[in-house]
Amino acid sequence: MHDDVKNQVKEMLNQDVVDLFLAYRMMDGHPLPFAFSRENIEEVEDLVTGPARYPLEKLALEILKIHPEATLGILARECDQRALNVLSTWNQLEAGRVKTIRLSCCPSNLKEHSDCSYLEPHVSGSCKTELGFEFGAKTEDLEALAPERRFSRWMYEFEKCIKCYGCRNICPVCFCRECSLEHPDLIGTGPLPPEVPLFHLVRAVHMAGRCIDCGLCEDACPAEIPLRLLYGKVNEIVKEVFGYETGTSPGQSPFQVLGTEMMPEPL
């Protein structure tokens, strides 16, 4: 697998298909994001495919903001491809500027969305079971609870937040120039902790139709808030109401009102 990917990266660089290729390089025993180029093509031998948890597509977006004329290659798992589709849908990436080498991260292709095999399940204690939500809980598990019980459990989760912004900062599809989570008229910008539950509800609304269920936000959260469950619910609502499935196609518009498309302007 590694050798095949390395050969493909070298070919793309040597044939000027891409100017840079974003993947992972083993450095000091850790797989870290790295930009391979024709100038350092010998370092492709140090390329690794994982395990690694960084939003390469977000790095690609930042590079293209500075060098819009560049063409980038990227090592893309299924969730990375969904993120690229969302960024293209929202006019954040110009078509053709990002070339991918697809990488499967799940031994089974029978699931609608593959589960990343390197995401180990969390082990929860009795307090978590009684007061909050288990990691890996499904939206149907929420619906099985009485409304007041469901509300109290979410409040327990939200009250653990320290407003570190880790969920936003690592999210591959967060691209707003001005973040609502730092808007003084919406969210208090003073000392921690954040306003509960406003902080997470504002972000959840912004994730509707954007979240690609990569799990990076949940990995980054030091308070272990089940964010995938929260964003999965809002995406479920978007699918039920509008028939929109996030990240399935770069050409699928999230804005269709009576057959009229309204697309955001490119940044």
Second form
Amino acid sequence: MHDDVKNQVKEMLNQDVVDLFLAYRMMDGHPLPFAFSRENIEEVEDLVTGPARYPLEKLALEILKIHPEATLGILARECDQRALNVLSTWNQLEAGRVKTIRLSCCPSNLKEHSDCSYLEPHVSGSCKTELGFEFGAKTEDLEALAPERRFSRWMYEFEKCIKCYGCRNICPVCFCRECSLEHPDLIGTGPLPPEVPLFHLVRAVHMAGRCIDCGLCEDACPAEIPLRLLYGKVNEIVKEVFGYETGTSPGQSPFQVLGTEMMPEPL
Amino acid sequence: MNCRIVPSICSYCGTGCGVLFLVVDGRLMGTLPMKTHPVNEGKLCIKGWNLHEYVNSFIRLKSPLLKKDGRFRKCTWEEAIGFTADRLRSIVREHGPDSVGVLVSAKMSNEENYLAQKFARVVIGTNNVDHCARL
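Shown: the form predicted on its own; wanted: the form predicted together with the partner chain:
Up next: the whole complex, starting with the chain shown before.
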């Protein structure tokens, strides 16, 4: 399967379909994101598809800010593809600027491995199990709890926050120039600990119709707050009430708080 | 168009979190945590997330400064090192080697810290050496 991908990448680079191709490469024993180029085409031989995940589309946006005329290729897992859909829906990506080689990443008995670090087992400690939510908890598990119990468990999780902004920084679909979590009249930077649950709920509201459920925020959280669970619930409501499925439904979400004129601004 | 993703170590404290820098045309554009790094396992604190900002900061010192007549002025490294060496030498001569202490930093490499303690013990002649990561 890797050879297939490598050949496709080489072809795209050699035929000038893309200027750079973003995928992964083993470097010093680590699978790291890497920009493959025509000039160093032999490096494509070292291309790997996993297991680590990085927001490749976010790197692509950064590169396109400096080289808006460039065409980039991306190795796209299903979550990358959903992110790209959301970014173009919100006018952050010009059509045709990013070409993808799609990669099936879902686990199956027929495959040797699945290309997703999120699927690696993650053991919850006794304190987290007792007071918060276990890794991999589902919304159904939460809803079985009494509301007070659920609230106290969420508060336990939120109170661990060190306000690193990692969830926002790694998020492939967080692209606003001005962020409510930094705005001095709204949440504001600086004071610690952050105001809970306000900090997390503000972000949760902004994830409605935007979150593509990639789980990178939860992976990046030093306090291991179950963010994917929180945003998952928010998007369940968006789906139930508005029939909008983020990342797959065409058009912008019902929450057009940003207006329709949003365009990426140069640095 | 030159685009590289460069693995590095966060320079803020002694923990040594693995980071990745996005470098486009020689300019540092962003920082990401290294997911497979054994120290931070894909997580960073707010300082680590903003490493690229201090590298590119316009108030970053790019040359040594020497205070003359109550004002800092730009000078050459030769001047700065010469002035510091002269002052250290005269302090040691006047008040003895134990009037000097050497504080080293977690932002430096192991080898640089080794050299700093060697400098304190052999050149100055004091055991007053300490390190901010001696927690």
